[in-house]
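Let's start with one chain on its own, the form predicted alone, as structure tokens.
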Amino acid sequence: MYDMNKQETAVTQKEIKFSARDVQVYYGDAHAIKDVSVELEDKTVTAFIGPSGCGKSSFLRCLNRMNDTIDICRVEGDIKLDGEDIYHKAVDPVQLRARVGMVFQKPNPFPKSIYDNVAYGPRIHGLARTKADLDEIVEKALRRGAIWDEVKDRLSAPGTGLSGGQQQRLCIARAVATEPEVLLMDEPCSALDPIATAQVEELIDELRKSYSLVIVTHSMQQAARVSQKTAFFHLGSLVEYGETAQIFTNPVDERTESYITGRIG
């Protein structure tokens, strides 16, 4: 099992955003995540890699309590955001998800206008006092989503009418509109063509200046391109976590090496 203490000297360079200790996830009787402990740095892209069904998405969903929406799911252990227990009974999951945004595998714009897709979060969280405030928030989010220039003249058009890559960037703009501190991305490019994938990867690199990002990806090439830290999951366990370059060129665990060289997975 991965030993977090080995990394502690390395992770003192940046502030720790998320800290997880001994996390277990169960779906009914199935033990999906086993004893995962990890510290995720601020203003860093962390990639979760591993074979299908290894637990990387299940663990990602623990970080904004999306697993709460699954009746048979049970999460144990300790997960802290800026030192605060996110599973404490006083924590409102809706407010937590404003701080920890999420972008899903398949672009999922609401059946609303481009403007209303982005304005939805700020409206329900009361972030804008006036229409002018809301207009400013929407424009800023669309600029951060690297899609403003493509949609600024058709904000009243439906978000579902955009191309796949544009829809995913709209969903990223929607996620950042509530000014989150962390962005979780669950295979955000798997439904996109190579050009749209390159645009989203470029955007991820830009967003790192403002947010902590955690990306689940089935593409090791993508993990190598966009992340500074990589966590390798296998059979529900966190096998190895460290600097991306080190994980890909000189992994400590032979299971990591086997996955990266294509012998497992």
Given for the second form:
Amino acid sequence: MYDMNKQETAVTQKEIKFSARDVQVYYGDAHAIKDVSVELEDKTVTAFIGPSGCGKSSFLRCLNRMNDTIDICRVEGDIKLDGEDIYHKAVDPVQLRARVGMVFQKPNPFPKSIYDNVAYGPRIHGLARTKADLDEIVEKALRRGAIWDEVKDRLSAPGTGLSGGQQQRLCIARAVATEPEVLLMDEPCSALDPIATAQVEELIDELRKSYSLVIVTHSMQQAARVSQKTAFFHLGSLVEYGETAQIFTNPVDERTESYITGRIG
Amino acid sequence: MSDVMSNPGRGLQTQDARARRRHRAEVRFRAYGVMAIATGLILLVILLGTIVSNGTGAFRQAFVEIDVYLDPAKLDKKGNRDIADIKKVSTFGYAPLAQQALLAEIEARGIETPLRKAKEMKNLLSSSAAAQMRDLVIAQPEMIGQTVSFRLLASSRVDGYLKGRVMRENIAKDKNISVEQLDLTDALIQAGVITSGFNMAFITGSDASESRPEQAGIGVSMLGSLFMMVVVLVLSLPIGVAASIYLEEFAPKNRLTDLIEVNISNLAAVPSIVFGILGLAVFIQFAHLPQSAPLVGGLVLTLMTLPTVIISTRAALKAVPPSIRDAALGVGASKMQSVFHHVLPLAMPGILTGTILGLAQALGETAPLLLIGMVGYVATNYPGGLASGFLDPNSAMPAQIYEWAKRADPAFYERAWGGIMILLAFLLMMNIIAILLRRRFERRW
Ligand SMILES: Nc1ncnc2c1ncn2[C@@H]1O[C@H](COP(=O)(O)OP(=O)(O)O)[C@@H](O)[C@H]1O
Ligand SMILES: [Mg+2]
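Given the form predicted alone, state the structure of the form predicted in complex with the partner chain.
So here's everything in the complex, that chain up top.
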């Protein structure tokens, strides 16, 4: 078996973007994430799957320290982005979040114009020096969000007036406008219809060229369609992590198999 | 389908007993609602009707229009037109001139009256008529020696007679008016000497002494209220909003903040007179701020308004969906940026409405003003400047109304109602502003 397979792994071997070691998350006394260690690759879509309540979102939110905003939440362990500990005292979570963007489950555009939605991040981070710069950044982000053609004639219209699928793509455009290195998506399609979902999935595949993406999803088909790596969580633990194809066709752990075949979840 | 056919008792178009009972209950409930609203409306109409019927009188005033010869022999005995000497002549020097002018007018028009003496004209004219003339002479001393047309205030009895407040049957014991004088008043009205007109002085003037209700106006206390509102707005809006933002967005949730929260809610229910006595002790007796000053009144009302502002601001902040905060933090905004760029603008309509309602409440507050001496006869005219507006003794609209209602002369009672009308107009205006601001800031998208 010294063959194709091994060579292929060698070719696709990518840099490690995030590496997490023995991560614990507590909400008050509740232990939501237990001993999770994982290494996420750059320019890869990693899917987090598992039954609801198993801690997918909790772990995802550790990666850009959004858990900091929850008073009772406590994170232990060691998470490194490009080798730097993101929970180090000297790290400003705001700077971290500029590098690690996030797209939420429910589309949440600001109640401002489409333009201002996308321009907000670049503005507060000082990415554009002139109005023309900013226009360019906004256009580029909207193109990347695969929504430019639909909104280019009404950039000053409210972002909240778009359809659900458009709003979610606007949120993705907003997230990429700040030029993050990693994009975290927490069930980005759960509020969308199948057509909008397909559009977002296509977009995710496109974004993989430039970013490292982590997507939490309820739908195993979606995970299979868009991701290269899959992590299966169960009751707060990371049960299995590996190539998506392998997880779906040949899972090692029987809990993974049960979940994939629909026996738990 | 066939079930329904075979069982007509459960058809969709026939009601069973349960449905009928439910409908009857619904109809009854609606009737109660309509009744409650109708009662409320009727009471409101009665209230407004009473206020308007009692208060409109204050906005009309009887005037005596006569030509007065400003006699140099009386007003400038030395004849040198020296302003210092002219000022030495008090209103007592002017009153006879007006009385004589009125008598001359009566004779010129051939009006029959048993009243032949100038002194007997006194009760027709307001005692402030002399002051009106004196003010003109001091402003323009060159008028001395000329005959000038004046529109002098009629006395409150004549004014009341025109409005139906003073009646012939009731004046037997009244020293300030006689039946003959009322006969003469009738004749003078006929002749167009006594006229009734819009009473601008009621809106712009200051309070007057007990014997001159016809001169009393609410203008100066309106300014007192205005200066207090400035203090309240300038203090309670920033303090209240800052406190709310801190408590709502930044403060850790622990025992201490819980305690603060409970106390703020309780403070909102503390009777306003408690704040009044607190203000007396702290601002006047301890800090030695001037008594009766709008600054102190404003400080006291700020204490009273702050809990309202904080509670409504926190409610407005709470109503902003958390997903907006997440969105801002998600693109790398700091906590403060997320609050000031996104949360606060969305909460603005609620904050402004709460603040204006708090201000309106403060505007109508009387009790705490009693304790810091902002109620009572304030004989001042307009404050000379900004500083004196805040520091000179003044009253406030509700306190002025209370003061008038307390006085014996029914003419003051009428002014109290008139004052209520103005106060209500201001409150209405503030509510309209609140609505407009809401509309302006509310982006419905
Ligand atoms: N803000 C929170 N406060 C308290 N408990 C929470 C909070 N968020 C999540 N949890 C708990 O943590 C566990 C994991 O939740 P979550 O990460 O949302 O799961 P998933 O995204 O996989 O459905 C659940 O038991 C949930 O009840
Ligand atoms: Mg989740």
